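Here's a solo chain for you in structure tokens, the form predicted on its own.
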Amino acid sequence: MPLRRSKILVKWIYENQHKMQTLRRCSSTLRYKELEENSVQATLEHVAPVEAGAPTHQPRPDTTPDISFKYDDLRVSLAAPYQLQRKPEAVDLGFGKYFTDHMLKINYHTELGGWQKPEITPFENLSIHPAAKALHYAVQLFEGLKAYRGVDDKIRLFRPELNMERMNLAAKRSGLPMFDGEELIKCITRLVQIDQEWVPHSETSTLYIRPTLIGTEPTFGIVAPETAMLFAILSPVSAYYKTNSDGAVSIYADPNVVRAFPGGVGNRKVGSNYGPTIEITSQASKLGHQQVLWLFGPNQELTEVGAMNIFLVYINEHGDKQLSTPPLNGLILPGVTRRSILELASQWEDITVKEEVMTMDRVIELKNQGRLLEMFGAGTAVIITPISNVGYLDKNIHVPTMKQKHAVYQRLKDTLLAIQYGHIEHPYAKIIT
């Protein structure tokens, strides 16, 4: 197609899309031609009905949700020599700094029939109105999982489905489209096999994944979007945060402020939850700790810490060791780490496994007793960091983390690592390439 006449069907597509609902099935040549001669008509009512013999799209059976965007449909456009950028070396990555050459773009549009068809195009900037909902009512959610380059070579994710359902129920929440996960999942590995040479070869780093859905309906006012987009760009990382000299981290406790309470989107990844965090955190690193220890409640409950999610190991009231973290109530999101370490940490004969609701009066308790012996977040940016103090009030309270001679956290982290990369076989471990 001539480059004129494809500038003139990009800008009618746009400025009449809501008009289209019969455009995208079909797709002829003829069709084309007629709406770039239709598009110089200043006052165009309505779409001129398709030809008789144009072919037109026959759907496919579609699973739950009710209509979905389908990996059978995506196009690819790859980069050209000019936009291809250049690879850091792996000691300068740090986190999400760096992006690959390609990105995962797939459109929603109500009055085009929902999902359309998903493309992969060079890495670029997203071109969004001013009043896009995402923008003003943080009508938005992400995921955030990781691509490993296994010591076999082959490129492996870790329990992508997990992220696709939590992705699916927070877009539920939020008033934005449903997708099936599965189809989400190969478009993702499509990606990651054309960028492929962006997952690093080390052990120390990875390829982040981070799928995003907006909405980008152009009108003021609070209600489920009519138009939106979900797009997904990788980024390779290393650490996610610096420790202290001994490897763990130290975090900070402050009463005053929550993260989440019930019957809200605590147990969501909406942008919502992280944006009004910031100002705590940067609070709590002037005062020398990495990460905030998130309480609720007149029992000052912990729920998360920065991030992740908090785990605790103790000698319980029957002298045997025990793995606790708090329950799914509501308040915390349900990490992926965190499921695998408690499926994991239950098939070993020598720790209890609980989950429990945990208050800063019992850490304070168990410390005290000298029962108290490792505290670890865990979370697919940091897989498992260990922690050896909490700020609290006046006061530290310092956890021998890094004392155990067998630590719980590091047998946990070596057992996911080796997953990750391939070392043992395991069925959390997807081979894409």
The other form holds:
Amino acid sequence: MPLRRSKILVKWIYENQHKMQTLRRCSSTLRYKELEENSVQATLEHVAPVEAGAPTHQPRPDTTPDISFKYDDLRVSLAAPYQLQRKPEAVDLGFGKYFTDHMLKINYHTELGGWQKPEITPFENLSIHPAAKALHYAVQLFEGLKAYRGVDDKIRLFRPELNMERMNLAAKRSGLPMFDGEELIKCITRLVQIDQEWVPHSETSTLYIRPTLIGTEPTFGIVAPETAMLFAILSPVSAYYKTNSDGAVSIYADPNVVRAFPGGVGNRKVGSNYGPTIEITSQASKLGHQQVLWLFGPNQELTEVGAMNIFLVYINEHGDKQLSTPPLNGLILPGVTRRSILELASQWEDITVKEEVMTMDRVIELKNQGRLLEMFGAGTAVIITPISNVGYLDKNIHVPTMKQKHAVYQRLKDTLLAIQYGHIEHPYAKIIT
Amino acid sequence: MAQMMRKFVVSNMCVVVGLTRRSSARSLATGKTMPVKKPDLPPEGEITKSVFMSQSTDIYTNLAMEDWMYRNMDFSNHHVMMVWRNEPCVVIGRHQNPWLEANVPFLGEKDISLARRNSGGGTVYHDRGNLNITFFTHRDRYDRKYNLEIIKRALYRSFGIKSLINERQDIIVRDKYKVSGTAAKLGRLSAYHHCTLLVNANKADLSKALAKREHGIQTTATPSTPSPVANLADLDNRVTVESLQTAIGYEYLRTPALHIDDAGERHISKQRGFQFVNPTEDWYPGIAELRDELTTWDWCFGRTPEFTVSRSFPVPAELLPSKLYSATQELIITMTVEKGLINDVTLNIPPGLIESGFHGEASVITHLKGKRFTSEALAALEDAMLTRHLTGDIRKLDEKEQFVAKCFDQVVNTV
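Please give the other form, namely the form predicted in complex with its partner chain, since only the form predicted on its own has been shown so far.
Following is the full complex, with the preceding chain placed first.
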């Protein structure tokens, strides 16, 4: 009899080992440590040139936890005709004003073993307890990526695996649960397939995907939430943004305002980085500028602009054209567009690519010597926004971005758009239908 | 499942490799060169369905949307059913004669649009009480019977209405009333089948718009076959256009793609479901051009196959000189119309009219050639007759000329 009991016990342990979190926790922590080390390493080196089609130069950090929701468990409940939204005129779309008919929701309950089954439901409001941690302590994070309808009528996602990595890294910091990025990509793919007709068939509009993870546990303790929800909503956006008449923006730099600080979460996509930027942005707008240039430190280092990464193009000491952007030193969000630009530009022979710290003094010096050529912001929402003016202290520093004959920013924008819309076949764009 | 995984994990380069591997394996096995194999259509389980609901009620926009989808969308693994309705209009088939099929002056009076669709078949009257459904598939998967079965099952499942499909593929209720019209177009890659369902149409306007007057037209154009019709709402007042389109939509979604069966709610959750579509240029580039083409006179009227019109009019006694004639004095007007334009006109003027001084002939006729078969031609005729007056003062047609003009008017306008 003792033999039979232990056999059953062994069998039970074998079948349920994945539920026994205590056995695995230390190995997850180990993996996270490796991850941090990798990212610190990368900041100290130049970006190595990459062949088109070759795998990315950094080994993909293993952010896959052992317990995750699975796409195979996805339950779909389609909206009935009376629940659908009529489609607006494409010119009215704007950014994030209209949303599609369905949403993805995945709940997490520690008490029930962690991640529950994912579901796609008709778009609806969330019902949330007033004490939910997300509402009080910003225990939340979000992501942004786009789905493009290509010239061959196939829908493509742009490097979604990078967004998944980033999401998991941000989750860890706020005690939110991690998940398998591949499974989330599959769930999002199904969601995009259902709401596909929300992507206009022209090349001026795309579908913006907003996955969000919020801590919903309704207690005031500042500890890791025991319940959370991961949801994704889609918004059709048009490609037109407000700019000056020449298509470029003017930005405002105030050394007294700080977006992120060392040891903080500047390198994570969490909501708490964005809310507090509203006041200064509206002040900048009153002074005639469209975005804020975030400076840091006694040397007035350039970090980011608005909600985008910042790039400069100038003639360096060797007389070569150089594309520069601040390195990932903890203050900078590792943008997907940023990374793609660095990788693509590294393959061009006529330009040097460097991640380096830039200060306002350096910018002014380059400008005075006539060596400053272009300045632009890069992000998923706008792809690339050229900057023609920087308002700093009492001066306006004019940047001749729009006057360049074969502007680097235009070339990068055209290349990225060509990849996204399927004019060029490229591993960055993942076909999902 | 493994197949899907492969698609996600590896880029689309893998798919290309897969195809070439297959064809080279074949030639190895048979030892002879195989013809270029066109890609097989996906199996039934990989086809997902959508129901598109058009946000427009303009017949030209909706016909353009049908055309746009037929030309631009790939239906290999995606079947679509589009539901739409229109403001009052008459839609004639590709090869039909609008003057024969519809009461053109009445349409003009009541501001009812006339449209010619791209598919063949007969004439239908649409208004907001009429539901249009178009089924899109790949050309090889075209199946009219399947589509009509879906409608029949939906009528029964949701409203308990029993119907049958006759040999002409009409849906008949109560054994004799036709509630649907059907037409189709098959292309190289895609095919569509559209039908209309009478839910709550204005039957009075319907019969007036399609009324055949005495017209004297001989043509080889496809004639419509009239049948007694009924509104579905008369059979069961729960039937409205909204409830019917929802019912048919769900029936469509719950049925497997290639054979009739009930795969239930679970199957519905695997599909893409209902979607609104906004058929404007920004959402569907190229649609504006298709729409514009459909509104032109050249398309609606000019595409009419050649026909001949012949009418005879007895000349009123007061226009004849007082004399007794052996035969009844009749003015016979015969015209051939090609591409909607008058080609050849023959006026058989009875001797009585000639004797009383009517001068119209050759010059009048040549003025008509090339004019559109509408009041435009009539105006040209009157002009021509006026210019024949030798004295410049007379701006009015004399009685005989008025009579000829009136007859002419009848030929052109009441047809």
